[in-house]
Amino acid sequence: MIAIPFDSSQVMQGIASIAPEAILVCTAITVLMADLFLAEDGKWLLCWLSLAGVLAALGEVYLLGSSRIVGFSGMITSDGFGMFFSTVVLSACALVLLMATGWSERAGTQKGEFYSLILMSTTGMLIMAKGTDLMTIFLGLETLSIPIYVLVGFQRSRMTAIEGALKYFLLGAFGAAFMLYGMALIYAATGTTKIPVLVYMSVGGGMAGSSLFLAGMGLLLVGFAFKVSLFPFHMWTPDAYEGAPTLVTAFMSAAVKAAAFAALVRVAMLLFPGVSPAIGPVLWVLAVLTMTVGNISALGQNNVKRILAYSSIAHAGYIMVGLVAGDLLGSQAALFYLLVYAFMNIGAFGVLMLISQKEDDGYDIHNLRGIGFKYPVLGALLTLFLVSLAGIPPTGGFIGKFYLFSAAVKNGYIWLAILGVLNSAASIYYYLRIVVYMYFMTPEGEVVTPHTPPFGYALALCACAAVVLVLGMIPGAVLTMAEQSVLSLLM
């Protein structure tokens, strides 16, 4: 019998590398168990218990810090890059749970399984952000996706919810199949799925000329394109966003997109330079088509959730500009923009949830007539978030787009930057159209009476507004953090 040496330090490193994820999983199980024993009038505790778990996981992320901790034989790595995206994802989850304190009861989602699904999906997002093996990234993707499929169709009495969940599930399965097949081809060409080894082989091992390796990279990119809503793999987005409970829509638009881009940025920064002659032009075309199709499709929409859904497609195109740039500045700008986008998008959906009286028809743009003057605080908050999404100063959205397009110009992609600016200018129409309805359109009947937000909900909206404004005026600290995150990835 061969004795296998036991290395306790490696075991402890592995446990430390997934400590935040372990906290979330334990919290999800605790919430499910607590749901069995709580009376109906005590179910509100489930939301606060979930929030406590998320904050504990966020605290653990900062206890681990930006130091590099490699776990499970290089399958997962806790580093500065993972720390940045863990912060974005957990912050978005915390904001969504704060909003759930005033929304879940009237939406019929005050259930333990609802919060557990959010926590399990968040766990998958953290795994994606920290995965340094293609199989780990796929595991995180599936852990992220399966709970989201259920959450989209959680309100089973609504046909739009069932339709959105089915479309998301089917197209998500196609995307996962493309990604897994791409990973299989990469493994066939190289004999490994570990990203650091693939980097060495793609740059110095001659893999850039391997048709099998290039095909695998192409299919891998297709899988990511489904998750981040890149053209032409974006068709699920408007139906899933409209059908999902609005709280879930906010969660998907911010946290899911951030996690998918986290894995894509890691792969793009490390692997794409070795195959850039083949991949570079593809990313350029994807960025232009995605932002253009997203903006054009949003122009004719009257449902505000669908407007923001097509808007999210366009924003995926803007973020791709940073990846096309392919250098430190471009990746730094992409990370910064993902953080700002999470706060301004959750904030916009948060205000809309207060204004709407019901799902589907409650988000028709005509329901916003007269809201701005009748309820000035809500009108001002929604205007702020929409202005930031449009990229108008002095908001974080403007700073994010400025750095994205500056990175493109610096790296010689001048036409890409010009097309990005033109698309951003076109988007102002449909964002300000919502503002016009709030302030300049006469109500056809009584002005809609918004719901009164409890303390937690109001705190989340204030946090979103504060971040959008602060990052629009003093973005230096977050930009530095984003830069250090990218540098830790390249070390």
Contents of the next structure:
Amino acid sequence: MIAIPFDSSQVMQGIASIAPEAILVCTAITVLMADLFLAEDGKWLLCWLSLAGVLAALGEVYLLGSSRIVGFSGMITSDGFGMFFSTVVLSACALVLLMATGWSERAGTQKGEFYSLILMSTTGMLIMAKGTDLMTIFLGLETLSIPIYVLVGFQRSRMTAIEGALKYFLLGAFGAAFMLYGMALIYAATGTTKIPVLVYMSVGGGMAGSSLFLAGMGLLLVGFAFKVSLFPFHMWTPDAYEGAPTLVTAFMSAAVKAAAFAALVRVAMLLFPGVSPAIGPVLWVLAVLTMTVGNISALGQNNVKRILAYSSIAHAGYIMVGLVAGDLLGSQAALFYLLVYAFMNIGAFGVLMLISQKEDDGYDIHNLRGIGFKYPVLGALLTLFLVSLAGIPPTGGFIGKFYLFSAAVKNGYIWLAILGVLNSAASIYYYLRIVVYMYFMTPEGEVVTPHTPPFGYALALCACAAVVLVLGMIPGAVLTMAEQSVLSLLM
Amino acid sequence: MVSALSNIHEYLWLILAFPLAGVVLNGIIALVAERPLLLPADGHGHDDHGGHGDAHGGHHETPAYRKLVAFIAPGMIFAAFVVAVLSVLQLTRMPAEARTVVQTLFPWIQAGGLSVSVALQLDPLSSVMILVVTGVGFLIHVYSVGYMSHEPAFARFFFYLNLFMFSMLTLVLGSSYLLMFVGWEGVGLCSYLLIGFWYEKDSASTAGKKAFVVNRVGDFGFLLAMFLVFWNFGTLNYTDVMAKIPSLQHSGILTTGLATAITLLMFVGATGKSAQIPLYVWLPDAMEGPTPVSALIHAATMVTAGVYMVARSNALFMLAPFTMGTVAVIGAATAIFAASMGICQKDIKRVLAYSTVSQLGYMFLACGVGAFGAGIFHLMTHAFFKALLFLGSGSVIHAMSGEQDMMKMGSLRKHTPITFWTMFIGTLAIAGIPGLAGFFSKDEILWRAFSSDHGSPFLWAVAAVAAGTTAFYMFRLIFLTFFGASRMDKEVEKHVHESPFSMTIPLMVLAALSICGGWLGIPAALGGSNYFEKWLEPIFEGGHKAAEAATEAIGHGAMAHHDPMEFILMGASVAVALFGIAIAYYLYMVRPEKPAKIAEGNPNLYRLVYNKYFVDELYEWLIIRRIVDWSIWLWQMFDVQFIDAIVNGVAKTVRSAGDETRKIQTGVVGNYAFSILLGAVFIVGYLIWR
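Can I get the form predicted in complex with the partner chain as well, since the one above is the form predicted alone?
Full complex below, order starting with the chain above.
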């Protein structure tokens, strides 16, 4: 056995590459400890503490910048790609925490473990987005998933919460097993789990003949497909989304999806070209089925939370369109879309949270009747977010979809683009249905009185609205940023 | 680069940022402070609260927010004006051929081959425009503070007005056709909002809609022109388009036919925005808006956007002789046609509206004969004296407690001396009395209409007759309003008063400009140096060069040789103007009963002219009725029986599919896991045994 030489500069570089994650973990532990010492009326401090940690991590991400720092012998890399997704995930986390300020008391989540679970899960997301080794990606996946299972069932007195959490956990374990098995097969075929080495081996179709490798890639894809809820691996989504506290639902739909897609985009851009003739049609079918099933299932729902759950499935399908396109433009569009999606979805959930009086029944669409004219600001905000989700200008949702579908057209996937646009058209029905209930349905009794949002909450909603509008009108800067980050991935 | 001031072009964006800040601030104030005014108008009545009643009641004391608005709105425009002046001053210090400054703010659209940045372009042409827009705009803002002081929706008004300034400055400062279009649509929107500002009044909201719809027809032409430009040039930036003209001409892509198509379509857009035949019908109705709006938007700035567009694209227009002819003929025809309609109007603002249409015709005539500089010169002087006349008429209306019918005025000279004298100066200017602004610019146009390669004596004659008509109806307005016996209602007469200083000071400043504004462009024939034309030369020489390349230079040094002719024509046009004034004096001062007799003597002619040649009715019958009939048919036959059936069928199918897919969602974990397994088997199976 050869002794591994200790190189302190390597270690420092490794620590630098995970500095934002380290900050998050430290904050998570601090919050957990502080919870023990704080009196009941001082618990509000926990939320602000967590928020400070997230913002510090975000600052650290920008201090590191888009320069390439390879840590721990290539297990993890901090680069422009990681920076983009770290921004998305951390902003989503910051928005959710901002909403939690002054809200957690009401939702029963004013507990140290709630915040520290969110922070731990965010850590996992960052690791997943930056992992350049299949093992790191798996590690990140588990680190992000396990806290989420707990968070889904956080309100343990609710039947739906327990049901959703348990289902998510069981199926999550099942899905993770597929992914791990896929990694094992890839290792068996190639003898490595490092993505750069795998790229080197598979480039030009070098591994396309190996069944072992192909099967491994397939199972890996299944694992990702579960996490980003593609058909037919999406079944857990509505139950888990409905059961989770809405804050957590917003967090999951935006941040978890972004992190899982981050790893998927990395694998897709780097490894799929090596097996492209085989895997192309699979992605195509997954994209189409996911959009279609997501949208069609949403049509008949009456629970707004479930509508948005199915909508989130459909959106995973749209983003897959960018991956099918497979080129720079496609990935750039996918990245842009994930960013917009985080803001518009958190915004939509945020408004709905204010309107509904309680979990479960509170999210019935009938509760929205008459809200629009009586509470014009809330009505306008929700309309804005839904319009953006539906992909109507002048919102960021439109620009995102525009670039996704034009990437498909540019790469010759005309039919995919047509099916995507048709799906988009169908989705307008259920988004606008919510708007119709808000503005055109007369309530049977009194109009529901929404909660008055605390300051931080209102700030978060305004931020979401501003981002959605600004990205809809002047997307240039963010598009360039997305392009740069994909280019840094291909370097 | 040496000091902050010498680098003022770095701060070009401030010219847009200041009005935008005004929009945001006034918008917030309007939303917060004037919400009670908005709520009942929603029609979702919470009338039982009754809280808005006092909002309509008299304001005994000006609320603080109104003072704030009265400070912010003109203040922001003034700040923009200062930046504009500094920028232009620096531009004058640069060498003539280098006077094009482009400031790129941020990338905006990147799609395929289309890449548009939000960028501002300051050059001699846009510098004239920003000075006129911010300068006259500032004066009108100040005036509006006084004029609108009794208006409940004070903040909303200035919110719109600032938004208009922002859009208009985007239009003239943007560095590409696309940004011009953004501003173009923005000013259209503001025009609609401000014409219909008193939306409770049926005629106002109808006029707003009419303006919007008619403008859409023109916008469509502009859009098509842009598509053609992008298709053939691959860019929409002015500098790139102009730079590509020679090479595209050389390679045979840019033929005369293509240039004609592009420019004709652009001109369709211009006829909409600048109220030329056949799309002028909206402008007279636009007088339903508050008078400062008429002065700012429908006289001084927005309606000249079409002229600006034509001048901006002069290099393209010069390549298309047919378009040039069309522009000149339409311009001359509009000038005389609108002037003739101004003769019989009784509403003081409508007279000015037709006068505006007619004066815009002059500007297009100038462009059509290749005298773009003269067109822009007239644009500027017209902005001064027409804004003055509109604001003066507003002051009259203010004094008359809202009365606009000139038949119910008279002898106002004694009550409102400042208004009278300033308006009188404006009238002299528009009539073309030597020495005042209008004389120099109008005469330049008349001379070029006669002498230019594209001109003809016929165009000159039409324009000269229109000038005489203008002098006639403008003096008719002055005599009816300010002279003679009072025809006022007794009740109104008691309240007649001169307007406050916030209104009269802008009048005086504009009067001074109406006198001196023309001295910038005194022609060489009168011993001047025509500084204005020299200033604009770099913009227009490209067009002349391109045209020469296309048609083997005919040589247009004609001006220098015809000096005696220029004096003769100048004398003729002054004589025509004096003749018009003399007739007006005879008919309305010496024999005031005569006009009614003439009208009785020619009842059909009078009815024809008074009813504006029944053009509105003709459009109604020929176009609107046909479209409505056709759409009714489409609706009942095609839409209901065909489209709806398909849509409903699809919706039904999809919904039932939705009900089916819901059944997959059994809620049983085992089933979920099985579906995952099935999916995995399919994927892996396909990958291996493909």
